[in-house]
Amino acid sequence: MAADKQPPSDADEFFKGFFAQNPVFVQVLGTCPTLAVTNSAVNAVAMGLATTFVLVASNVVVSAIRSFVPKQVRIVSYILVISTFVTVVDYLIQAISLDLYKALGAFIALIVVNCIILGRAEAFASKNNVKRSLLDGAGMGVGFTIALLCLGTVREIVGKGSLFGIPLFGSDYQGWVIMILPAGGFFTLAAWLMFFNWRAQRRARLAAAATQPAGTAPEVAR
């Protein structure tokens, strides 16, 4: 008899939003705020704390009262949750730096409905403990800042020559301006998304030919 399936630990539940189940890059989720604040590191980083602050507070909150909330009004009192933490972090980055507030315009406001904090409201806090839902969130957004961290990395050195404000190349370096355009935020995130599935295409081929027969050739991994 095959022996039960064990349940994750606590550190694969965290660390699985990272890059397994990443919310861009495997999941493909939030990308409307990935393209549109992610022209420099700086607002990828805030962007990316504010929303994993929600995902964490939302997910706990969420988990702690599920067995009290009817099953009828499950979603509108999540997004009641989820809009309590979004006012939270837009009035503290407006405290903090209107600059950076500025920067990142409606797009605060906008994590309301931000499809990954709403998505592991309902998909895993409403079905897990709050030990399990914290790790949950705190993983998943991890994992989304990681990917907007990737795509305003590249977009800003190649854009303005520059990362987190501080110059690479000089005054003579002449930038990419199609960078710190939508168009370049699309262009970025292509080539981020073929880079993560050809990597988990080769995995699987590797996992593949490790499981061959002996004696069998295996496929050659590319």
Second form
Amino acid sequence: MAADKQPPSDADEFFKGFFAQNPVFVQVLGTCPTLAVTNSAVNAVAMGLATTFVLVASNVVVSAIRSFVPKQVRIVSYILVISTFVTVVDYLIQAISLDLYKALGAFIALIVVNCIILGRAEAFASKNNVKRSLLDGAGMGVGFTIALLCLGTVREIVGKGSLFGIPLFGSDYQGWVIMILPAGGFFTLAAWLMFFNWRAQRRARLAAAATQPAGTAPEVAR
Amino acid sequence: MSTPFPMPAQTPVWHLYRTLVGIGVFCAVAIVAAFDFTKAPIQRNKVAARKQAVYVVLPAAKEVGTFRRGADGRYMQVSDDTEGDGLVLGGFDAEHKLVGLAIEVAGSGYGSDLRVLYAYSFAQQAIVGMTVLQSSETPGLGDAVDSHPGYKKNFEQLDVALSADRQTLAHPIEFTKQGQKKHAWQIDGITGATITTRSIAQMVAKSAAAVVPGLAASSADFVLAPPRNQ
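Go ahead and give the structure of the form predicted together with its partner chain, now that the form predicted alone is out.
Below is the entire complex, every chain and molecule, led by the chain shown above.
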């Protein structure tokens, strides 16, 4: 019954972005920075944190102003808010480390057009209160960071033989250069997407088996 | 005559103005506040990066001094955190002997501002190194200027010898398309990054033509001052 349907708890709102609705591995959004900056784990974490900051801040502001933004100008309003926080992040990264700023290059400015951020503003923050929007932004940001880190660690370990710049296999290790080139990003993303799809199918299969009446053979998806 | 479904109320136009102007003011305040808050640390980082870049373009340098041309036309050492145009960075070896000079130039690339540091050697009468200080050019294309070994090789022995009257360069620096370089004063571009490579070549060419004759006449000015007592 519709009346029995409870809104998700605050914890569910926060954790849904980690894996169940991971913006990269489940929604397949924001793949441009995902492929481009994940040639090292440090770049992945930096881009993830920068995007998380923009997601949280823009979700909070969009939610706070949602009641007095006419629908005719809502998209331009959201983009203004998002681009402001991207500019703030741009200055902050320059203040923290110019090397990091140089490594991330044009992708800091391109956070403005990351569809995860406008997507959460339009689909969630513009319809929910500030608290839930904050939790949603933080959860999606952490999920995005996890996804970038998944790619960044694999690519750096295989491509350079190091993790966060620390050599793992000694000086004799010859890295697979292709893994730190753009093609390596596609290979690694494909491998992770295969893993997440396999995991989702396996969970669905187990859930279906659990609901089968005793004595009937469960239909196994292959 | 009434319609079966009432039309939704139209939003007054001044509501749209009010919303956009209000959000614009909020955004402007946030951006300027962030700019003001981060200005000092960004400047510190830029000075440190500029100094590090001198060691990249002049590998024999162990010390760096910042110089600026005074009203009398002579170069004088100034504080390392000095900003503005016309700065020349001197690279000195362990005995404080001048190794070469590094000059910063700025301009526009394909889609972003570019800042480049190039090194000039008095002994070789040539540009002997170049590194990119700032660039947000297209990833995979324009940003190759800082990593493409062929392009950087252009700047390892780029001829900027002076003409007989020592007032101009004997051969102005020229840009050529990839693979068409024939002379030591030419810079080969990179296919796929033509605009960015040409921009850097033009920036360096313009700067070298304006600065190198003056530097050649002022080599005695570049003396590293002893550190000041605290």
